[in-house]
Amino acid sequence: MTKPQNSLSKRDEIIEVASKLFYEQGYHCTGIQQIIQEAGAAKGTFYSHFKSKEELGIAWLKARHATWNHWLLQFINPKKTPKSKIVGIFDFLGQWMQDANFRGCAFLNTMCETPDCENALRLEISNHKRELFELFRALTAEHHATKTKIEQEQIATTLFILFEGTLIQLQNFQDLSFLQVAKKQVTALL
C-alpha cells in the first residue's frame, strides 16, 4: 500500500523520513540527528517545523493516520453493504499485514514505548483507535438496524476487540491462521 507522491515540502519531507523510519525502527530508537540526516534537512530547518521529537511524533501519527484511514476505506467503500464492509475490513487487515511484511500498528508499536498515558502522543494513538471503533459502531447498527443500541455496540465492541487482537497475534506469529478465525467469528457475529 503506497501513498501518492506529489511535490513536499520541506516539513511533509521530514514527516515521510520520519515516519519511514519510526515505523522501522521504533519511535525512541529513531533519534532527531538521523532524521534530519536521512531528510536531507538543516538542523535549523527541522527545529523550525518541530520544536521537539514529541511534536514532530505528533504530526508523524497524524500523518500517518490520514494514510492508513485512506488505505482502508479505499478498501471497504466499493463494498455495497455494511456486513461486507466489516468483513471487509478484516480482509484489509490481513493484506496490510502482509504488505507491511507484518511490522503491525505503527500507533500500538508507538504505545508500548510510551507507558505514560497522559502523553500526547498517547492521546493521539487513541484518537485514532477511538475513530475505527466508531467504523465498527456506523456499520454495526447499519446492518443490525433491529437490534437494540445495547447489542449493537456489544457486536461492534467485540469487532473491534477481534480486530486489534488480531492484529497484534498476526505481528507476533506472522501466520494469517489467526485470521481466518477471526473471520468466521465475525460472520457468526453478523
Second form
There are 4 protein chains.
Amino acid sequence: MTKPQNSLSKRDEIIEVASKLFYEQGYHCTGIQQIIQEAGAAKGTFYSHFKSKEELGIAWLKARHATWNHWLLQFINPKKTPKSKIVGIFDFLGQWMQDANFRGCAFLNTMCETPDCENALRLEISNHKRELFELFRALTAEHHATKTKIEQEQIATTLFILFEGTLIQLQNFQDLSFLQVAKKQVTALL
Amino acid sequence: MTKPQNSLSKRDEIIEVASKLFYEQGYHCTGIQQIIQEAGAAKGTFYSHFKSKEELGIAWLKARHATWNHWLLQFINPKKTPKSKIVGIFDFLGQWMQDANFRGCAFLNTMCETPDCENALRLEISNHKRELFELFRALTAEHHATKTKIEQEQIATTLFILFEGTLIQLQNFQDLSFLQVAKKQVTALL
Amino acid sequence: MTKPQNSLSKRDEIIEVASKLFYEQGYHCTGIQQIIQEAGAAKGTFYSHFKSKEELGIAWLKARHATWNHWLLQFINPKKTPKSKIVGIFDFLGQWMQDANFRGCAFLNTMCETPDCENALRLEISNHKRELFELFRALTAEHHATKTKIEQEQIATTLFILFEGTLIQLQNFQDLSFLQVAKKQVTALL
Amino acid sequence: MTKPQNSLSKRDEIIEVASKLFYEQGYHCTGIQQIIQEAGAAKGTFYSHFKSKEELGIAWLKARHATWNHWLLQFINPKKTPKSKIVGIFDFLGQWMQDANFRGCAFLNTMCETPDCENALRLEISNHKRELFELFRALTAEHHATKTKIEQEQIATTLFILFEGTLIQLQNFQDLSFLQVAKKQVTALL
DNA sequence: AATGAATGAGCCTTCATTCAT
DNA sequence: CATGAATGAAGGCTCATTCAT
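Starting from the form predicted alone, produce the coordinates for the form predicted in complex with a further copy of the same chain.
Below: every chain and molecule of the assembly, starting with the one above.
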C-alpha cells in the first residue's frame, strides 16, 4: 500500500497548519497545542519532527519565503519591461494585502515580536527582505542601465523603503490610498 | 503628610516598568507577574488600578505617545524652517533608533503582534501614527504653501511612508545607510 | 473569621503531602501534579509558594531534618549515659526502618538520585549527615573522655560509618540481623 | 562476511551507552531517547532488543556486576594473604571512587531510587551486594580459620557494613578521610 | 535485525485573573 | 489604596512504548 498522492505527511500538515496560525495569530500567540490539535497530530509526533517551536518557526518562514516569492514572480513575470515589473510589485502589494485581510507581512510581523537580533528567526527574516531588496536592485539596474551604480543604489533602496513603508501602513490603516501615493512616487523615480 | 514630590504613585510606577518591558520584550511576551514584581507591587494592587492587561497596554501606549511626541518636538522645534524640521524628523529617527538599540517603534511592534484591527490597542496605534502623519502634512503645507492641496497630500504621504519604511528596515538590518538614502529622497521632495 | 487552629495553610499542606510522596516514591519520580492534586491545590497556588520544584525539595529536606532529629532525640534523651545513648541510636535505627517499611533514609535516597554535588539539595543532605556525625562525636567525647582527640575521632567516625552502612543494607535486604552485628561491634568500641 | 571483531553489536552499543548514562545521571533521570541517540540506534531497534526500559536496566546491572567484580578481583588477586586482600578491597574502594568522581555505587544509587522491593532491578542489586558480602565471608573464613563460624560471620558482616558505610559517605562528602578511619578499623578486626 | 513515524500521558512552569482581607 | 493566596487553563517539552514497513 502506498500513500495516496494527495495526502500530506504529518510533518507537512503541521507546517501547513502552523503557517496559517502563525500568520493569522502571530508566532508567540500561537501554541504548539493548537497547532497539533488542528493538524490532528500528537505531541510526540510534533517533537519527533521538530526539536523545538523555533525550528518549526524557521521551517514556516522558509516555506513562506518560497511561497511568497512564487506569488510575486508569477505576478510580475508576465510584464515585459523592468519598469512595468517594478510597478507590478506595488500592484502585487495591493492585491496581496486585500487577499490577506491586511494582516501584513509574516516576516515583519515576526520581526516585531522578536526583539533579539541574534534569534534564528530574525536571520530568515532578513534573508527574505534582502532578497526582495535584491530584486529591486536588479530591476532598477536593468531599467536605469545608463545611470551610475550609486544612482541605481539610491533609487533601488528608495523603492524598497517605499514598499515596506506602504506595506506597514496598509496593515495599520487598511487604506489603499497609501498605495496610490506610493505608486505615483515610484513612477516618478523611473 | 504628603508624598515626597519625586515619588511616583504605584500606578505610575507600574506604567513606567511596563513601558520598559513591553517595549523591550514585546507586549505579549511580557507577563503581569514580571511587571508587578519589578514595580514592587502586589497582584491586587495591579488589578485595583487596571481592570486588565489590555487596559495597562492602553495606558502604556498613551504615555508612550506623549513621551515620544515630546522627544520629537524637542528635537525639531529649534529648527527654523518647515523644511529643516522635516529633515529633522529623519535625523531624529536615526538618533532614536541608535538610542533604542534598534528595537523599532513600540506602536508598529504592537500592531504586528495584534492581528485584530478592532482591538483597543490598535486604536491607540493608529491614533499615534495619524498624528505623525498630520505633522508631515502640516509641515509640508507650510513648506509647499504654493502647491495644491493634492500635491501637498502626495508629498506628505510620501514622506510618511518613507519614514515608516526606513524605520522598519533600520529595525530589521540595524544599518543606518537606509537613513542616508531616505534623507536624500526627502530633500529631493522639498 | 479566623482559621480553625487545626487547619494547615496550603503551603504546609503541600509540604506535608510532598514529604510523604518524595520519601515513598523518590524525589524525581514524584511530579508536582501528583503533589498538588493530593494536597487539593491548584498549579498556580503551588508556584506562588515555591518558585520551583527544587525549592520545595529543599523545604522538604529542612522539615525532614527537624522531624527526624526530633524523633531521634526523643528516643535517646531518656537514656542516662552517653554509652547507652550511642547504643540507643542503633536501636532507633531498627525501630525507624521497621516503621518506614525499610524505605531507607530520605537524605541518602535523594543523594543517590542527585549526581551533581553542587546541587542545592545536596547541601541539605550533607548538613543533615554532618549533624548526625557531630552527635556521634559529642557522645563519644563524653563517653571516652580520657582518650585523645584522635582516638575519639577514630571511634566516632567508625560509629557513623557503621550507622550508615547498616542503614543502607537494612534498606537493601530488609534483614534486621545486620543491625545485631552492628550493635555488637558498637558495644565493642565503647 | 562477518562483522569486524572490534565492532560491537547494536545491542551491546546500547548497553554500553546506557551504562555510562545510567551511572552518571541516574536510572530514572536517563531517557531511552538519549540512550538511543547517543548509541546511534533507532527506536524500533531498541525495542527489538529490549522489551522495556526495565529490561535494559537489568542488562545494565548484570553487565555492571561482571565489570565491577572484574575490576575488584584484578585489584586484589595479586595480594597473597586473605588479610591483605581484605585491606585491598578498601584500597580499591578509594581508587574506584576517585576514578568515578565520587558518583558512588550504581547498585546502591539504583536501589535508592527504586522503592519497590519486588522490582526486578532490586533483585540484581541484592545479588550484587550478596556476592560482595560472600567475598568478605570467604576471605574472613580463610583469615580467621581458627575462629567459630559465628565469630567469622560477625567479622565478615562488620567488614561489609564498614565497606558500604564508607562508600556512601565518600559519595556524600567526597572526603577520603572516611576511608582512612575505615581501614584502621578493618585492620583492628583482622 | 533495523527503521522512524506516531501515540498520549506526563514533565516543570507561567499565564491573566479573582477574591477575601 | 493595598495585600497576597488561590485559581485552572495553557505554555513548551520529554516520557516510555507501539507498529507498519
